[in-house]
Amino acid sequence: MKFIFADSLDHVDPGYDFLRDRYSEGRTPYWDDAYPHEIMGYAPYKGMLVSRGIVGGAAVGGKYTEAQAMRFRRVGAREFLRLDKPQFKELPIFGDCGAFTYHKEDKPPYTPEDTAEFYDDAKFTHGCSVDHIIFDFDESLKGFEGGTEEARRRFEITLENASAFRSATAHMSGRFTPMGVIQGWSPGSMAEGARRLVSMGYDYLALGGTVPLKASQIKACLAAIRAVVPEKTQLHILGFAKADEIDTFGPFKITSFDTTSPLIRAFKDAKANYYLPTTSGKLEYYTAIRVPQALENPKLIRLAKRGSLKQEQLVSMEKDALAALRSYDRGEAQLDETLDIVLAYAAPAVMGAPLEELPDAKAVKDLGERYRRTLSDRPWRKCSCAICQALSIEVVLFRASNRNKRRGIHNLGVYNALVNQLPANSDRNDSTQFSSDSSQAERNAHSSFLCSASV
């Protein structure tokens, strides 16, 4: 079971001033920036996943620039991921059109032609067909019955997407792996659509429209599915939002699946942010401590125009957290006090109030309690990763995105490690540890590339 990261330009300036909070001199965007292969020194994933979608076009306005998005196509995937380096070849690139990008439109923007021209011009390894998103969905209906008029038509059009696409392949045979995305309305309707595709002759498909659906709901779909196609037919599951839970999806036999969530979940969770393995090979999950900057952040920006704080005040507040903690990190400051000062400017930002406004708030006291968690535990000295290994204590900090999208690329390695030690994975020949599939030397190696010398 190989898991895939689902790319969206997540890389990060190697050369952060994470003291002063600023990029490195000089630094052109995407040249400069480490991807997270490249801060890691290995891949904490088994391949990756483009979306044309991100990528843009003619069609719909993606992440990528315009100049990105032609050299993607003009040099491929690979080069444009910097994923051509030896120890990297093996890993696939897989490719999808985002159909959540188009969810709205009456059909998708891309035709099967131009969509394996794509895949083609940008040296994917595997690509999935032209699917349309259904988000009705019934788990008690029977076979094939049910499905709103919609519903039936995406159906229809993410088949007829899917021959044509076929069909349009042919002629690229041993370039990429050409897979089936399966939608529907039930499990019967997906067990339906991965029989059709079966039919045309794909013998790799990809379970598309599960971002909605409940794990029990994915698990209902994957046991109607397994249950029409042949034992040999791999499966992959797009978009796979019940990423924790993937511990429970070994029946099923899935040979791949992507997500972004421990990425995201590093700067959109509310509480789980930071991840470490446990012994039982679980994860266990740590609050990341807010400290945003006092001139940038939304709600104290608003508490400083209405008078309930003073702006000078705010930004007296944000270097005394910063200052508690990196001393409480260096044993010069008690948990208690850092836990006071971070708290007294935390709750601010995170509520949009003064503490003093909030003395008896169950809010409050729920924050403090998962900060005092983190830094009592202190999690970051317990992963030996490059990036917990040169940022100490600034990983757990929620401030800005160089440190976030760390945090989310550390969330990356360690996930990646638990993936690999399930029992679906165990005839793998990997001696990939739990918090690193890295040696030592290659951390040393990769550590003067990792951050700033003021770090």
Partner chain sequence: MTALNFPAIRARQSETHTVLSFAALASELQKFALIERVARDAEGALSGFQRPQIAGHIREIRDYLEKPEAILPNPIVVAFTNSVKVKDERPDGRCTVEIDTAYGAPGLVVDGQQRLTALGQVEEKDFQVFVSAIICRDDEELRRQFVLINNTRPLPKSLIYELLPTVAGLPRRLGDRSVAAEIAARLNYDESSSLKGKIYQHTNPTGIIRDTAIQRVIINSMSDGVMREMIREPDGNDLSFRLISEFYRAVQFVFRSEWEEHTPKTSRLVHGAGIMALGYVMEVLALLDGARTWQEFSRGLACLVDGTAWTSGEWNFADSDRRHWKSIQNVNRDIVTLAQYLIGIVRADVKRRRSTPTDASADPKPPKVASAT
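The structure above corresponds to the form predicted on its own; please give the structure of the form predicted together with the partner chain next.
Chain alone follows, minus partners and molecules.
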């Protein structure tokens, strides 16, 4: 089971100055930045996925700048993602259309032909057909029954596009694997979609629209699909949001899945944003500590605009919180005093009001307890990844992109190791094989070690 990382220009400045909170002198974004596989010293995934919606273009405004999007197509995905080094040459690069970026449209803004051209220009190794998301999932429906008129319309669009996409990519055979995307409103309809894709000649199918589904619903779909497609048909789960439940997906013989969840959780999840593996092969989650930038945090700016907090005061609280945390990390400050200083500043940023105006709020207490656990356990000391080793406590500070993304990249490393360890992957002999009993010295010896708890 391959973990494919869905990228969205997730790179960091390797020379970022954490004490002054400044980018390295003369840094050019993207060019001087490092992708996860560059900063970690190994690829914490088995491939990357780039969505056409993220690249952007005339139809959908993406995340790339116009000049970057043009260059992506010109030089190709591998060179753009800097996976053109010998050690990454074998990593596949998947493409999809990013159906969520156009789910409100009547039909997809892309044609199978221009999508094939996009994949061909950018030299993707794998690419998904042009699908259209179907909502209103109902797992109680049997077979091909049910489905609104709109759902059935989208179902047909998805399959017609898949058929045209196969023809449009026929000339790329040998250097490109087309993937037929399954959309449906029930396990049965998905199975029907899969059956029809197989009869078109697809041997690699991608299950789409799973983001709003519960893990049990996705499993029901996979079971129904597996029942109708040949044993050798490969399955991919697109945009797999239930990444931390991946260990329960073994029975469905998934070839690959893509997710961005371990990275995103580092700065989108309120609680579980720092991953640490346990000795039993599971994940443990910690809450990163918020020390936002006093003059840039939108909630704090709002408080300043309303006049309830002075910016000069915020700047000094920010300074104190950072100083306290660093002293604590050096063993020069006590846990309780550190926590008080940190909470006084974090509370307004999290709850949008000064601490005095939040008397006994349960939320503050909970926050305090989560921060206490993070500080007293010092998980960053238990991880030997390049990022935690270099950053120490900074990695658990929830503060601006360079810390948050680094924490996310650390999470990718932990997660990748977890996936490698799954029974489904136990027979694979990857260079990044997880080894829970390797000594510290051995781990330091290769940079392609994994973040593992030294407990």
